[in-house]
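Below, in structure tokens: the form predicted alone, a single chain.
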Amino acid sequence: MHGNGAVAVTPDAFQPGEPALFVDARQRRRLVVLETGGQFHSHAGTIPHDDVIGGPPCSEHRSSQGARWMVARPTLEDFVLTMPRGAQVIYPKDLAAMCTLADVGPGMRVFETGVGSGALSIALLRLGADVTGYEIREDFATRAGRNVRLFLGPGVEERYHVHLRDSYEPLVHGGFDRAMLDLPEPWQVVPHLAEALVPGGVVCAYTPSITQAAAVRQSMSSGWFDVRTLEVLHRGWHIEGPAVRPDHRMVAHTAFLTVARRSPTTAR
């Protein structure tokens, strides 16, 4: 407290326009964009946004009906699962695997298609990559841009460029270190990567069905090496005192991930 009784505002305090995650006692989660004069509404009453703005990034608040909510800055996982979306997002378990399999790092030039709601874009940008995205739907491109700016803040546009283009056609951009494919027929993009990816560059394709994965593998029958296909399963555990067991529900299959490296002699 200051001498006049006012609460000191920490440098990392919540600001208007920032996303905040509200979590109740039953672990229900709500993503809210804070606005001066706004209110958070739930089944158990309201919490004024002004009670959160200017406060620490992790704090407890009581609703108008006395319900307890913890308010924190969303992690990448929180944001991806609760952010506004138009297209189905890639689950965090697959985002992590894709970025690791493709070995994405700071300063890398990454080609992404399609950008959907921006979940993969956020993960790539947060790793320090420069991302060029192709998306055929303007509404998806617009929403992805909004989500990227909301989570990563201003200035990220310098490393994020989305073009309304069809990646099934020859690419007009090139010199990429990595390529991330999340669209219905990624095998139609693979031939264009012979020109767009640097030798040794890595491509990772996300496909919900095994028949799609098989088609991707067929498109990589020559000019690619170290080709692999895998899936990631995510099972939580219930731990309460001595009672320990796997959760009854798990995030099992969501997609197959196919990863490959471009050969220096990739056929044109």
Ligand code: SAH
The other form holds:
Amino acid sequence: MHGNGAVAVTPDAFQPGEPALFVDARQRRRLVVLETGGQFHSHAGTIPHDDVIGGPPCSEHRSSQGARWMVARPTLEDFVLTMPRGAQVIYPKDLAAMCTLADVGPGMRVFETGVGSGALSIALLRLGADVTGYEIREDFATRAGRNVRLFLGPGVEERYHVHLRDSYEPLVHGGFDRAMLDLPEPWQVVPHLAEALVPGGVVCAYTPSITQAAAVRQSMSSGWFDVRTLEVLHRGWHIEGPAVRPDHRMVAHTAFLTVARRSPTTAR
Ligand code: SAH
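Having seen the form predicted alone, could you now give me the structure of the form predicted in complex with the ligand?
So here's everything in the complex, that chain up top.
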């Protein structure tokens, strides 16, 4: 603080153009991009964006009709579940498992196809990876780029390169450490990875149907090791006083994950 009358600057304050998550007392959640002069509208009144901009990254606000809203920076999970989407996104439980099983880390060169709405891209980039994406739909590629920049900021573009390409055709990029496949026929991409993935590199394919997983396994019958297929079950619990039990409802199925490592090229 310099001298009298200086305006206190909130560290890490909300900036215009940033996404903010509004959560009400009934856990209803809304993702809003803050704009100078903008208004947050709810069933119970409004909150000016200017009350949030420049303020701390988590604060409580009252709407014009007295409703309480918590306003916070969205976590990756919040953002992925509330961001604008075209294609169906990968759920956080699967994002976490895929990134761990494929062992994604800083500086790794990751091939991703298709990019869809960019949920998996965000998870990969957040871990510090360098992502090359192939996507056939231009509108999805544009949407993914927008979502990635909105959550991670414009600096991330140096590590995110999406190409409008069909991954069933031979790849024109290579030297990847990891590959993440989320498209209808991943078994058509696996053979291309024999060239494009480094020996010891990991591939993870996300397939809603077990017949797709079986076809992926078939495509990995040689040239791969440590091959496995699994699913991730996430069951929430209701905990309120003595009432402690699993939630009545759960997302019972999303997809199967098939993971494998590229074998070294065999000596002749
Ligand atoms: N993983 C993404 C969702 C991907 S949805 C996310 O987390 O948001 C599947 C995507 O694969 C769609 O965007 C679709 O356009 C794309 N796709 C389908 N076939 C393709 C192909 N042959 N080559 C490249 N992308 C393809």
